[in-house]
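First, one chain by itself: the form predicted on its own, in C-alpha cells.
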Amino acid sequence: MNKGKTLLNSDSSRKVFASLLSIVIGLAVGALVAAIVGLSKDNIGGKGIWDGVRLIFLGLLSTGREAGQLTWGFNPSSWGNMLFRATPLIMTGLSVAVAFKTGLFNIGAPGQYLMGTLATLFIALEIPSEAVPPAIIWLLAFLGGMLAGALWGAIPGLLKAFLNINEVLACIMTNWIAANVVTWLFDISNLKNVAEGTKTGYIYKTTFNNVATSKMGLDKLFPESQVNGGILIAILIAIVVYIIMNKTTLGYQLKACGANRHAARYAGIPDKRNIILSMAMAGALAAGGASLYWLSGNTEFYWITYQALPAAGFNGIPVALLALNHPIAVVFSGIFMAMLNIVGQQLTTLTAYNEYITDVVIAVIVYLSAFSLVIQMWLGKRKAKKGGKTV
C-alpha cells in the first residue's frame, strides 16, 4: 500500500505541474531577457529593468503611472480586453486540441479562421437588419461561419482519409488558398468601408448593420473594455467539446482512431469517417473563433489577408500544447496567452521596452510545453529516486 502519496504521484498531477513549470520558466526567461536588454540600453537603467520585470509577472494588475511610479490595482479595462482577446484563442486552441486527440495536427486553423471570417461577415452585413431581427442575423452569421470552417477543415481530412496525404501539407496549402480566396471575394464585394475615406481597405464593422454580440452584463464588470458575451460562449463550447470527447461513443471512436487507426478499423470503427469528422470539427471550432471575434461589433477586418495569415490561427497551437489538449484547460491557457498580450502592451506604453519580450516568453513556454512529456518523465523518475513508491 502506498503511504507516501503526494500531489506528484498521479499522472494527471504531473501533467498539470509540467505545464505550470513551463509557465514559470517562461516568465523567468522573459525577466532575464528584460534585464539583459535593460543593461544594454542607456535609456532603461536599473529602475526601468525593475519596472519591466514586475510588468512581466504582474502586468495585468498595473493601472498605469502616477508621478513617475507604476501604480497597481484592479484594472477593469485590461481584464476585460484580456477576456475579449482570449475568446478566439480558446476556440482555435480547441480546434488544435480536438485534432491532436484524434492523432492529427491541424495547422490549417488560420485558413479555417479566414473562411469563418468570410462567411460571418457576408451574412452579418448582407442580410438587412430592417427585415430580419439582428439577433437572428447574429445566429445565422455564427452558425454560417462555423459551417464554412467545417467544410474547409474537411478538405485535408478527405485527403488524409482517402489518399493518405499528410494533413500538415494539405493544411498549409488550404491556408494560402483560403487567404487568396477571401481577399478576392472581399475585394469585389460592397462590404468595404467607403463611408470613411481612409478605411477602404477595411470591411465594415458588423454594427454597421446593427449586429453585435450581447455584452451579457460583462461591460458592467469590466467597463471601458471590448469584452462581450463571446467569452461565455467560448467557455460553453469548451465544456461541450469536453463532454463529447470524454463522455460519448463518438469521442471514444475519435480518440481510438488517433491512438491506432488500423486497430480501430479492425475493431469495426469507421476510421475514414472519423478522420474527416475530426478535421471538420476542428475547422468549425477555428471558424467559430473568427465569428465570435468579428461579431463583437467593435473590430474591423483588414481584407488584404494574403499579406499574412491570421495569428489567432497559429496561436491556437501553443494554447493547445500548454493545455495538454484538455478542452477545459484550453480555456485557462487561452486566457493566459491573452494576458501575455496585454502585458506586452503594458511594457510598450509604460516602459522603454517593447512588446516583443512577451513573444520570447511565449516561445519558451511553447518549447517547454512541447517537451512536457520529458518533464513528466523527469518528475516521475525524481519521485521514484526519492522512494515515493513504498509498500
Given for the second form:
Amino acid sequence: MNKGKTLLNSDSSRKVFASLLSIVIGLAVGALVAAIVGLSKDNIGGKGIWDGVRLIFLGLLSTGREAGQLTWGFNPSSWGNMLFRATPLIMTGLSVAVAFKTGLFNIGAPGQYLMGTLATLFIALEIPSEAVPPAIIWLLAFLGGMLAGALWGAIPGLLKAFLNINEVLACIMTNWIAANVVTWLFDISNLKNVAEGTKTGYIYKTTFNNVATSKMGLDKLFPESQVNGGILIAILIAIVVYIIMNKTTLGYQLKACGANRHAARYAGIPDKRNIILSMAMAGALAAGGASLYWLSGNTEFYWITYQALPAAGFNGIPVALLALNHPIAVVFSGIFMAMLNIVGQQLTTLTAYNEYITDVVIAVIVYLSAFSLVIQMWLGKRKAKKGGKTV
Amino acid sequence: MTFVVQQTLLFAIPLMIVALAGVFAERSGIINLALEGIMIMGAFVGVYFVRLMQDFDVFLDAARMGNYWTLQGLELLAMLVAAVFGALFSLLLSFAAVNLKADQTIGGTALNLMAPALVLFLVRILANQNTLQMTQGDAASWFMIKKSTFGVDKNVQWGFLGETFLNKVYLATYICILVFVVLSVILYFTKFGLRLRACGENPQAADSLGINVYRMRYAGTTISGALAGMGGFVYALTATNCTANGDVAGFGFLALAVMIFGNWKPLNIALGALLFGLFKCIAAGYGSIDINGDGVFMLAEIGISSHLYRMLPYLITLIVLSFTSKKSRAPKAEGIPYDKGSR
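Compare with the form predicted on its own: the form predicted together with its partner chain:
Every component of the complex follows; first up is the chain already shown.
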C-alpha cells in the first residue's frame, strides 16, 4: 500500500488526469440527465435538448441567442463574472483543503463565512470614510473578517482537541449558531438598507461608505462584469497557503497530525495545538472569502439568514475535493466551479432547463473523487498494459 | 401543554427515526453522512407519489366523501415508496464504500450534494417553481387524524391524553415509533443484529466466523437509507405540509448529531431526539407556550430575544456534548473500508 502511494505521488500527471476524467464524466452525466428529461417532456424537443447539451459543455462561450440560434464567442461579461464568483469559492476551497490536510473535515465553512461577513460589513460600514481613508477601512475590514472567522473556526478545533467532540458535529452546530448570531446582530444594527425603499432585508453595500475592492484594471479586460482585484488576492493567498503547507515546519506538523495524530504526538508534535491552529486557519480562509465577496461593493447581504446557510461555504467542499486538497489546484477547481455557475445561468436564460443541473454535475464529480484513488490506480494499470506509454 | 407535546413530537419523530438510520449504517461500519441527502430524496419521492396518486378517482373520491381510512392507506403507501427510493439512493453510497473502498465521508457528501440538485432540477421542471406541492388540498385536510376521522363532533372534549395523542395527529408518527421499537429490538436481540454490530466493531473477527462483512454492510446501509428516506417524507408531511423543495432544514445533520449525542444507542437516541425536539418547539413557538395554563405566555414575556431561542437547540447540544463526549464511543471499525486481505 505504501509503495503504491509513493508511486502515485510521484506521478502527479495521473492525478490531474483522474480529475479531468471526473470532470468529463460529470458533464456527460449532466448532459444525459438533460437528454432524458428533455425526451420525457413534450415542450423541450430535439433542438432544445441539443442546445442544452451544448450549453452544459460550452456555456462559458455562449453569447446569447439570435434568430432562434445560439451564438458563440468571447463573452467578457461571463468571463469576468466567473472570476468574481470564483473568488469566494477559492477561499472556502482552501479552507476545506487545509483542514483536510490535518485530517479534519471542515463542514463549518458556512458558519465561518457568515462570521466573516458579519465582521467585514460592520467594520466597512461603521468606520466613517470621511475620517479614515477608504483603503485603510478596506484593509481593516478584510483582516477583521479573517480574524472573526479564525476565532469561530477555532471553536470546533478546541472542542475536538480538549473534549473529543467530533468536529463534524461541532461544525454543524456552530454553523447554525453563527446563522442566528449574524441575524441577531444585524437585526439590532443600524446597517439595514433603508435608503433604497424598494428592498427589505438587505444590508447596505460597502460602496455606501465608499469602500470597495480596487478593480486593478481587470474591468478593462472584462467590461460589463463584476470582476475586481479580489480574484488576484485569492490567488496570492492560495500561493501563500501552498508555501505554508509544503515549505514550512508548521505545514509539516499539520500534515503529520493529519496522517496519524498519535504518531505525531509521539514524535513530539503538539497535536492539540495543531488541530486548533488548523481549524483557525481554515476559519480565517473561509471568512476571507466572505470579506472579498462583500467588499466588492456590488453585492448586498440578505441578513435574515437564520433558516439557511450560505452555499458558498458548502461549495468549498467540492472545490477542495476536485483539487485533491492541493492549494494551487484549488484555484483552478474554484474557477471551474464558478464556470459551471455561469453555465447554469446561461441554461436558465436560454433554454427550458435550469441552473440546478450544474449542481448535479458537481455532485457526480465529488462522487467520483471519493474513489479517485481507484481511478488513478486503474489508469496506472492501463498505462502499464500499453507498455508504459506516458501522457 | 397539548401544543408543546405535539410540537415536540413533530420535530422529534423524524429526528429519532433518521438518527436510528445513522445507527444502522455506523453499527455496520459505514459512516452515513448522506442522511440529509437521503431525507431530501425521500421527501421529494413521497410528495411526488402523493401528487401522482391524486390524479386517481379512488383517492379524489375518498377525500371528497371523507373516507379517511383510504387516505391513511395512501399515506402509508407514500411512506413505503419514500423508504424504497431512500434505500435505492443509499446504494450509491454502499457501492462506493464497500465495493470500491472509497472515502465514506466524501461519498456521503456527494450524495448530499446530489439530492438537492436533482430534486430542485426536477421540481422546477415539474412544477415551474421551487416547491412541489400537492395538486389539491393540503396535508391537514387529507392526512391528519382529527375528531371527524372517528366520526366525533369537534366540540366533544377528550381530555388531555385524547386531545394530545388522538386529535390532530398523523398516523406516520405512530408508525415511526413502532418501526423504531421493532428495529431497535432487531439490532439488539436477534442474530442478524448481533452480526451487524460485530461488523462495525471488528469485521476481521466477524469474517473469521463466516459472516459476510460486505453483505452485512450493504444491509446496514440499505436499512439506513430506507429509514432516512421514510423519515424525510414524514418530515415533509408533518412539518412542511407535504411539500418538497430540496431542503429539510438540516434535519439530516441534526439527526447525525442526535446519534452521536445518544452514543449510538437507540434508547439514548430517543431521549436525545425528544430533548432536541423540545428545544426546537420552544424556538418555534415560545410566544404561544403557556406552561402552567394561567393564560400568561411566560417565555415570551421574560424579554429574551427570539434569536436566542432559535439558537438554543444547537447551543444546548454542544453544551451537553461537552459534558458527555469523554464517554462517547463510536463503533470501532466505522469509516474503515473492510479489506479481506488485511485480516
